[in-house]
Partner chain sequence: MSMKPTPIAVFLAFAVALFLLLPLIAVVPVSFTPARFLSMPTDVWSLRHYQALLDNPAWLQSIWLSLRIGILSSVIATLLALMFSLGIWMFRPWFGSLLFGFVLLPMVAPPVVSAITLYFFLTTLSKVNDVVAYDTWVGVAIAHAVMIAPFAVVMVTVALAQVDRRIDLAARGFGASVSQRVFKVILPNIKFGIFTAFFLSFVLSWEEIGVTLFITSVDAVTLPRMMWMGLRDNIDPAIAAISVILIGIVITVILVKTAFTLKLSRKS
Amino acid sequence: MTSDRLKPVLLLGPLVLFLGLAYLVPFLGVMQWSVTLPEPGFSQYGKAVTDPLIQSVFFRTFRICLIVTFCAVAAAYAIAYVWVRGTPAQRLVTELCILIPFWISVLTRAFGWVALLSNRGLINTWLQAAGIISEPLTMVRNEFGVALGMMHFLIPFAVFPIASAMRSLDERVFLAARGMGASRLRIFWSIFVPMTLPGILGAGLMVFVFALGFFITPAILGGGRSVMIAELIYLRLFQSPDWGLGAAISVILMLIVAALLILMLRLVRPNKMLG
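Chain-only structure, as in the form predicted alone:
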């Protein structure tokens, strides 16, 4: 093997080995549990897809993830628009607003939302002090609090593919449209938005996949009343002896995520996702 062919192997080999040891081996172990515990067979998969409780958790998870995805992508589109096409000062402020959240842990953000949204939190205290409400609004320990916390975390991730799609647009197309008398609103809805559709789809799928695996934010802001699938897997594996069922749910979730990732890669090129 020549040195040119050996170099990529030496560079990628440790990464492939690490990914195999860190992800593939544990996943194979989980797959083994799903078909061997408590007894050999696929009975746990049958239970996972027919149990009403598990079905309700799956439906709740997909419902919350869809709401979070729609809101996060809509907010990210507006932020990306300002980031790409705003003035230099607007771009700098927007860039800071995108990057600073990455410096704060998800746990800190979740407890921050609890401090804001709880019955004795800042928002309810201010509203009651101003005489706007007489009783505190219930904004945590429900799906609203979970969705809000997840959306806050995921918006920055959705900005990058959308901004990348916006940066790749050919300005001559807009100049031609203006020269033909099209209004700014017509150019935006008829040309700008359709041309950034790959970025929107990529951002949406990426946010949805991330949201499916959320654990800390739903556990804290949901307070056990809005259990999502990742929290259910944790409960089955670590707080009940039903390891086989928890493993079967994990495998089903992994298959769903894998299918969505394949769809995402077919719709959007990886370089579009990285910005």
The other form holds:
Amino acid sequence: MTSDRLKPVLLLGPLVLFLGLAYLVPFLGVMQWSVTLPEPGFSQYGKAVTDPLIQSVFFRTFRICLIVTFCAVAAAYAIAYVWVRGTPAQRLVTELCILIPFWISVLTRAFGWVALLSNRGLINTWLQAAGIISEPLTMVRNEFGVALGMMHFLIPFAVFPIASAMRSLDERVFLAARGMGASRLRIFWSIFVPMTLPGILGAGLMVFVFALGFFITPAILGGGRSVMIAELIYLRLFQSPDWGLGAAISVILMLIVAALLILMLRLVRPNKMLG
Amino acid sequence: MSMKPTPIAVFLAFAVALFLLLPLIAVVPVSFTPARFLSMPTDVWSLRHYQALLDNPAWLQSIWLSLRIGILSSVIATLLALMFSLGIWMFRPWFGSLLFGFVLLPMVAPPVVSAITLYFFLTTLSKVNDVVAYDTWVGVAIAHAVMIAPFAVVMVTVALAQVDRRIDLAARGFGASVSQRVFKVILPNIKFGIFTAFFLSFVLSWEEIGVTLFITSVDAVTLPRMMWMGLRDNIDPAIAAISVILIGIVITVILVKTAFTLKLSRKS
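Swap state to the form predicted together with the partner chain from the form predicted alone:
Whole complex next, starting from this chain.
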């Protein structure tokens, strides 16, 4: 029965082979760049860890990602709550507001923020017309703009795991708490929030991992001034052909993300996050 | 006691909803400015930036290129993902979860790492051929297929999870061959899942910019790449016009789909 043993291979093989050849082998090639260009050895890794300029990019990336993750998860919690537990009309409105930005490209969304925040943008035009400010406020080409744009991109992603945690709650627990005389606020803080904690943690870690690799939004809204890791890799590759260093930083980024993903799998069961 | 949201919670949620819609709304007035630079129209509204999209062949070419890349890459990704998911579902190999984790790699790795990896892949191939190469449309389509295949796998796997295994067992009991089971029993049951996987793949490829930026330079200018160039150099209001069109398409599709689901749920 050789043909029966062949069938799984015929079905599973093509995708595994395709990704092996087009992704795994080239990644090994990138790792090879990091230890051979411009000269063999681990000097590029040494540079990536000790160079003060690169260090500052790593610190900036972590700082922005932490702030963005915290704000995005808090905002996602509020909107997920009404999406899952609101009246049918509230649920329809929040669902549309979550889904529409979710399907719109990162470029269009970044551009929308430029149109809102730039010196001749919507907000400055209105504030000046209303006589509240005389000089336009600087809101893009700095970290404020980057953080706002990243938050906007990440909120919908944070909503899904939080909403699925909220959906799976057992209503009887709230009834019991009510019966024991707990107030609404107390039920919310002492029962509802702790019971959705796995969703919050899952969303937070996922958003943070996503944020670390962000490239387009910081590049457009940061305007080359608040460079983050991903943009640094791009610059090392194309502006100052320094492939070895770009590859070394990529491998470090991959290791950090892998460590965070393993932590995430330990904390939350993956099937719960997708559902 | 159903934990209905209080007015404060509803207010906060609608504040977030407004925040999510704000940049999409802001694009609209900018697209009607008569000025050459990014600004609000004051007295005169103008369609010149929409006209510019039609007049400049580069925009139409980039749309056509993105369409071709989107179709080729989603056909490859959906087909490979379908075979893979079927293999896991039908044969349940003991190393299945290991393989599953492997094929999801491009989805969980930071896009910039995938970008440099695919840059390495395509520039290496460039040395031996010029079809699947750096800065060619087939090269971009292959790279996109790598990036979207994991999403297609997730979609098809979710669809397969809904299929009742007993109908497949029954077919097998009656002596159906593997191909008969696949084509006559399983595929008709996951038609909708396959379509969703293809649709999602196409949208992801159509919007892809993180990887595309690394693997194209002057020849394969996709629509997102074209927008990126207009955003980086000096902000061209034609970007606002194309953005308004894209936002309009997305909103229409979502509204039609929502209306359709509401109608269905009323009937049942």
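Positions refer to the first chain, counted from 1. In this text, rigid core is short for the largest set of C-alphas that superpose within 1.5 Å between two forms. Computed from a prediction, not measured in an experiment: that's the story for all the values here.
Trainee: Superpose the two forms on their rigid core, then report whether the C-alpha of residue 12 is displaced by 2 angstroms or more between the two forms.
Mentor: True for residue 12: a C-alpha shift of 2 Å or more.
Trainee: Once the core is superposed between the two forms, does residue 259 show a C-alpha displacement of at least 2 Å?
Mentor: No, its C-alpha moves less than 2 Å.
Trainee: How many Å does the Cα of residue 22 travel between the two forms when the structures are matched on their rigid core?
Mentor: C-alpha displacement of residue 22 between the two forms: 4.0 Å.
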